[in-house]
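Heads up, the chain below is alone and in the form predicted alone; it's given as structure tokens.
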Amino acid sequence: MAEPVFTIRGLSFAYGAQPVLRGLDLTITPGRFHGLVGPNGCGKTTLLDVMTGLLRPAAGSVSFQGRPLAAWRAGELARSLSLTPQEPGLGFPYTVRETVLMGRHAFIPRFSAPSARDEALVEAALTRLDLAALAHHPVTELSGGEKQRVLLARALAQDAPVMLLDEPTNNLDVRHALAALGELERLVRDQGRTVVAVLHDLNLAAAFCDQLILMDQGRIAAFGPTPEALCAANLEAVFGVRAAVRWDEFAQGRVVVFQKNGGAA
């Protein structure tokens, strides 16, 4: 059996005095597309800032490849491990190509110029999420699409074996978003990448996830193979919502079908 990307025990995290973790366990798999899906609010964002070690855990343990967390240099994390923010941050009027060529920063040698496979990598990711055309324009005059976009780009230069994606389908157009989960899908299944990504619309998620991690309240509600995961009773535990889960066959998978006025039991 392959080793553990994550290994997560007895993790907690608060904020103040407010629990937003609570004691959580967790065993992510290599070579698998991960959705991490829940409420508004129950910890997502913040698992995914401490498996990247930009929170430390109030209590508990976090592995990375079968060591500590903290025992990662963060120049050696950076070549093994990418996150995608929720939120652009793109402050700055650096082109899009410039801001994508950051993802290679880990990879280039302070005072070196960008090597061959660099250069390949960022025009590879530039013309995987339709940012070709836009290459040479500030991202400050980008729409929130295209920052989101640039963001994904950023992350498929880095290269990273393992990838962590907040709300990687914010602000896209349905085409885009399904181009950009169609990559990530690709990436697992041809090179072996893991992703986990925080995915709001759970029937994109029933179409490209392996496994779904359904937390609630800073805990895991369930955690599977997507077919098992997605159920409409866990929907209703975890959301409050009735849904009937079906399988498609225009869609090639499962969707889920919402009550219109949303109102559980």
The other form holds:
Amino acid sequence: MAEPVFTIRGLSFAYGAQPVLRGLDLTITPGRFHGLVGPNGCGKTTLLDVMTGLLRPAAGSVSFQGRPLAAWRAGELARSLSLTPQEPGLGFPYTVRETVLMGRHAFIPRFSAPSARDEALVEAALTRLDLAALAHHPVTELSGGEKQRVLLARALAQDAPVMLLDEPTNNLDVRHALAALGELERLVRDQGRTVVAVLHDLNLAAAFCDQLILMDQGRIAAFGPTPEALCAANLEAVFGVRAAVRWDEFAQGRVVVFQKNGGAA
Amino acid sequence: MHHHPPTAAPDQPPRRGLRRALILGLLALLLALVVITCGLGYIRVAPHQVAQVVFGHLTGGEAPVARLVDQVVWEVRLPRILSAAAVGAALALAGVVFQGILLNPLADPFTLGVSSGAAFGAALALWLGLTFLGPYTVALLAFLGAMATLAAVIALSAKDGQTSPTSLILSGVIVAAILSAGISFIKYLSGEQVSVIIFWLLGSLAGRTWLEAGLTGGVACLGFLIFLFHARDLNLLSLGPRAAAALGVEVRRVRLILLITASLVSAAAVAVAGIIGFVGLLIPHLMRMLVGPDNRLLLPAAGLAGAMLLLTADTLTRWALPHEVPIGVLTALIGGPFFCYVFRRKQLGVGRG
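In place of the form predicted alone, the structure of the form predicted together with the partner chain is requested.
Below, the chain from earlier opens the complete complex, with every other chain and molecule after it.
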């Protein structure tokens, strides 16, 4: 089996006195599409922040591609690992194209112009996310869904072998959500990339992820191939809702349905 | 995938050649303005005579003009004019950088309380009558006050060695509030000296020397080089620390370097000229509307425009107005309403889109 992309052991993190991650263990293997699901506040975003090195763990170890994360320089890490954050952070009127080009920052030497390859990756990302017509618009004037597509295009342009995404389908209509996840699926299947995506829509997770990580209260509650991990018992344990997981002929896949009021009749 | 036919898009970003032309154009305009304003005043001097005086001093030769003209241009006007340009450039540059790192287009060099710190230092020196450095004592204490304030603000806002834009702004507001109470108390205690303190706080460039022009200009130039070196990192910092870090910016280090340099640059400006508001807010905003937010272009454009604006304002107080109006008052009186107009137009424009 290939060397793991991430090896996380005994990871703990707290904001002040409030523990968020409690002795979490996780091993991410390459070439898979991982869905990270769990209730609000269970520590998903904090976990991603520790995995990118933005937050330093209080205890435990994180290594990326066999090296402790702390030993990676920011620029070096950005060439191997990308993060699509949840908040757009697009408060200054850069154009869509300029913003997507920022994904190439770690590849362009200081005071150099972008290379032909940088330009080509930016153009491809703009086309794939249906942004070509908006390329010269200021990002401050876009809708929420358009901003989200700009963030995704920036991650595509960054072209990292490992991609972390925090709610990548936020604000996207169903067509663009399917297209965006389809794009990630294609990168995993055709190019062997590794994706870890926080998703709230369990049906999208069921359709696209081959591995599912269920998180609860700062720990991994269940982790395995989606057909096994996505089951009624796990969903009730983690989310406290009554759900059923079925094969659906039309979707050609598993679908999750819920009972109102958590099933309490 | 089909491609659109190539059209001459009007909103294409400026190409490199165009950028260079714009910066060179602004630079030429500034030089012309320096020569013209040097000739304005009680004694009129023609532009070519100004050029002769400057050329004479630079080459060590004798300028073919009257001794009085030579003295007025070289020893009185030029140091003041260059001080004004340096202070204007410094404030505009610091404004660009503060707006970028604080993720707030309405931040300015004084948002973090740097001006209150400088004012407190200056008020202290004037009240106690400190003169250990001669006429430069007030400037030195203003500078020290500004830097001490910055250190206090960073210490107050840091958590686990990290600072966030919001906690920096809040800490700045708190420290500035305490300092302005301190300044009021000094004014109250200082009796007859109070008018001197008030006059200093209003800002002035009258009687500035070559030393002051050189110091502020030097600090502004050094700051400009440091800013320009980090201009692309500053672009990415505007996406927020999380995105910037993931795109390869050493966020903690770059933010600290820029924060300290920008405070140093604004402190040098305040130390020489007193509190001059609105330049650091208005110019970055205006230039961002003209040339876009890319700091590689915005920094030189804002620096040059800031120099021109303050030079023009100082010439107005010195030459055009019947009484010398404190320059801080003039920039606020003109800049404030103008900024309201720009801001309102922008608000309405965005509302339509």
